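Shown next as structure tokens: one chain only, the form predicted alone.
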Amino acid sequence: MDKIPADPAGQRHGIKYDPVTTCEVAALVRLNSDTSQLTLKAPRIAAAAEPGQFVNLEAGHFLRRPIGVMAVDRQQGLVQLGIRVQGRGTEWLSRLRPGTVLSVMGPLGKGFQLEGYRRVITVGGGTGVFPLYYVQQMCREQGIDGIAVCGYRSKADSVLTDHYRAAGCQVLFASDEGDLDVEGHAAAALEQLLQSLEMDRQEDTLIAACGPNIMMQAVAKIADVYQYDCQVSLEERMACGVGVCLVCVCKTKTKTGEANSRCCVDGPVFPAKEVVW
């Protein structure tokens, strides 16, 4: 069997790897009808947790909730998590009450790699949203201009609009329905974008995606035809999270062909060129 993966941003902050802790809810806060913000106090993962890693929360059921982290705070010690309802678990989670201990893994996984670049534009639709937060938090600490785009079914069901515009990045929120900045899904609206920046063309920027397959698949092709590089997190089922149980598998192409990687280890975040849609 697979060992548990030493932590790489654990080991960049001087941190001794452990991938079980405890932590306190801080505070829970409804978003929407489906949607809350989950805040923990979780010091040893703030600090070493980068954009793109995600925790495996005890749900009151037989196995742990993979969430992508969404935002740290590491002089308090705090990590924020979105939890959108879609089962037992998450409506396990979503009723959760500040003073509330749970049992947590992490930070998980391969997150996206900003270093060498200039300009990072997000493309986030549904939950995908939440671990892109971070990303921009990220580029904004680095001095790293960021442009989000997020796709919503419509303006009712969007969540951290207003997270994103204090965010200090450039902001396009995209709608099914036609009553936000643009009409139609995330792509589209990337497309978009990236035509309007053919003028202000910078060679070093990336393309950093989370949200459904399809939605993904087509980001990586815009992104090609624009010949920029391209990053995505994957979205599949876990279990483990740690590599040893395999539900997470997912086609990736290597020099030779083609390989079985793990999201949860070998991911959730991998070049887009990769993977195998």
Ligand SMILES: Cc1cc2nc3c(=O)[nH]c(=O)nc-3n(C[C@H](O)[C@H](O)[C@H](O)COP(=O)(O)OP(=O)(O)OC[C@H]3O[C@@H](n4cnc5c(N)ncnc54)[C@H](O)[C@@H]3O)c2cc1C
The other form holds:
Amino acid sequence: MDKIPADPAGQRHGIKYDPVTTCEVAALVRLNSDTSQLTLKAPRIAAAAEPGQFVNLEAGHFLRRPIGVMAVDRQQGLVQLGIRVQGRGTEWLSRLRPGTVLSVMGPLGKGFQLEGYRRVITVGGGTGVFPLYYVQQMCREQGIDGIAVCGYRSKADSVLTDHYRAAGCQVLFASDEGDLDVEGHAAAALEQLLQSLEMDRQEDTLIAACGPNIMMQAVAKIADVYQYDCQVSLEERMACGVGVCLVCVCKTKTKTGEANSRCCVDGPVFPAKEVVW
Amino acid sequence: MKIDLSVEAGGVRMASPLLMASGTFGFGREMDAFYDLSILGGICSKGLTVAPRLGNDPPRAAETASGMLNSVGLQNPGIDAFLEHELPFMRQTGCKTIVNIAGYSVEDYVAMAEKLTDEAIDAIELNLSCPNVRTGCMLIGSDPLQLTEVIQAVRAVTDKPIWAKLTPNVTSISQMAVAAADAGADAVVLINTLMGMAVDWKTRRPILKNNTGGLSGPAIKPVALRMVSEVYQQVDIPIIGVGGILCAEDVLDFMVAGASAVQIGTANLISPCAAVKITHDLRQLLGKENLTRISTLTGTLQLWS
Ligand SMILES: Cc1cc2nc3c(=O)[nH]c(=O)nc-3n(C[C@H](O)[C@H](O)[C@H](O)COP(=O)(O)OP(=O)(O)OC[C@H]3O[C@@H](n4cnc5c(N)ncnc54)[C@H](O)[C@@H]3O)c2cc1C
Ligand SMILES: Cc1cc2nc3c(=O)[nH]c(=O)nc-3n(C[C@H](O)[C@H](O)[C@H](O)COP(=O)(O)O)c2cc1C
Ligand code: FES
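Next, give the form predicted together with the named molecule, keeping in mind that what was shown is the form predicted alone.
And the full complex, kicking off with our chain again.
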């Protein structure tokens, strides 16, 4: 990969803002058999990243890999990512060692729009529980009520449960095997939750979902039935991450019909009502 | 030492030999946030069609060894929306505006060229080479007769410089380049992507929803260099070299092989500011060799006999 080093003489060559920085790996912690938590020293990204935004990381192969921001420590300039091994890029990332220097682009994309909401219900499945953790972190900072619904295959597969518990939000953990709070997938758990909630806060509540497409589609449908605003974070294969190559499109509704929106800059977070499933 | 990076290629004088390849730079808007685009020679617009196009279904990208496949399929707003919303922006970037057009038929190319001929653009790049649409484009560009017909027809309606962007997916690139030159093109652009495929053996499916895609990146540089060198022996019009350029050395390789200017494509997708670094490094490299004018390098390659 052609690395552009953070270049103090950048201004002189006409650079206004290089989205690429080089970051040192501060730590890599294994969370379970196929997921790891990567901590990067990345003060600029820590300062700027909003919940739902992502970084595009060098990953030992030709293209970068997009990974959502899981948490930030602005004081110490640290950024955390939760990574599940899918193929050779994420495999490479999950074997990084502290001290390794990595080319990282970001923060990128449009995150969750939390403004105007007094309560946020996050609904995560699969790797979706990682970026949604940052939503809960932000809710806590901003005094927004947080409820986190997380779906896993089984207890053994569950990750971040302690993080979520410590984040000060109400939590509801679901597993397909029924060995956590609720049996079933995250969308089913959401429906149970909504039935138990008082019905007078639709106006100021947002449902924020991230996970497999079928889960988000189900969440969007439930949100619609119960009349809550809903935003979903979509995933598509990416290359540039900055909107120039058009490889990352997802179908959205427009006033005039359907469009292919760029997941990397028009999203990854979209209002659920705009998504063509 | 003052280094002169300016070049002339296909009727366009440019401050730098670096053009940004079609489809890897949008219309320049996103990149304008990252650096001053006036350092570039020019920007080639995303491929435009007569009517807007949604493009192919995703997945549209797959990684390969030292490169990538794409099957975007010419997603674009159409020539009219381009003229209204994007061209004004491209005009004020301070570098040259090259408009890449892709047709399904001779009539399409002519219709778009007619719309462009009175606009403040610097050249028309005829995309005779997109591998990701079912008709037109690469099919036209792989047949010397149809290629000739398109270029002649466009030549008849415009005095703008015409650059013919050719596909490497042919038996003889020289034959195509000679046909383009004879038909009146001002330059040939070599090369567009090589058609390829990526497979997921577990799912028994191609990774790209379009099944096939266009290969780009360093993986194709040797093929592109060979084609530039071969065509340089055969035609008198300037050659613009494209394919796998990541660094300043790559640019110089292409120029020595016969290119008057080059285009940078996939490198932009990995490092948005790639062209800034390449520009800087070109000056350093030339300075070290006491070369003051980059244009003097074109075609200086001495083949072994
Ligand atoms: C905005 C965004 C945020 C993401 N956040 C996270 C995150 O927080 N944690 C995490 O573990 N993963 C996240 N992903 C998914 C991650 O990018 C992919 O798993 C990764 O790119 C796969 O690369 P690979 O080389 O390991 O796999 P490959 O060998 O390239 O492919 C292996 C499998 O992964 C799938 N895949 C490949 N690329 C992508 C992609 N870009 N998106 C989705 N699936 C893909 C393929 O369909 C294939 O089945 C995110 C993706 C996006 C677009
Ligand atoms: C994502 C992507 C989209 C492209 N779109 C176009 C296009 O619209 N028109 C065109 O003439 N070439 C298109 N190309 C081809 C490039 O302009 C270039 O010829 C090719 O990628 C080889 O150069 P590279 O290896 O530097 O990328 C595209 C390439 C990529 C990677
Ligand atoms: S990844 Fe290039 S446009 Fe989204």
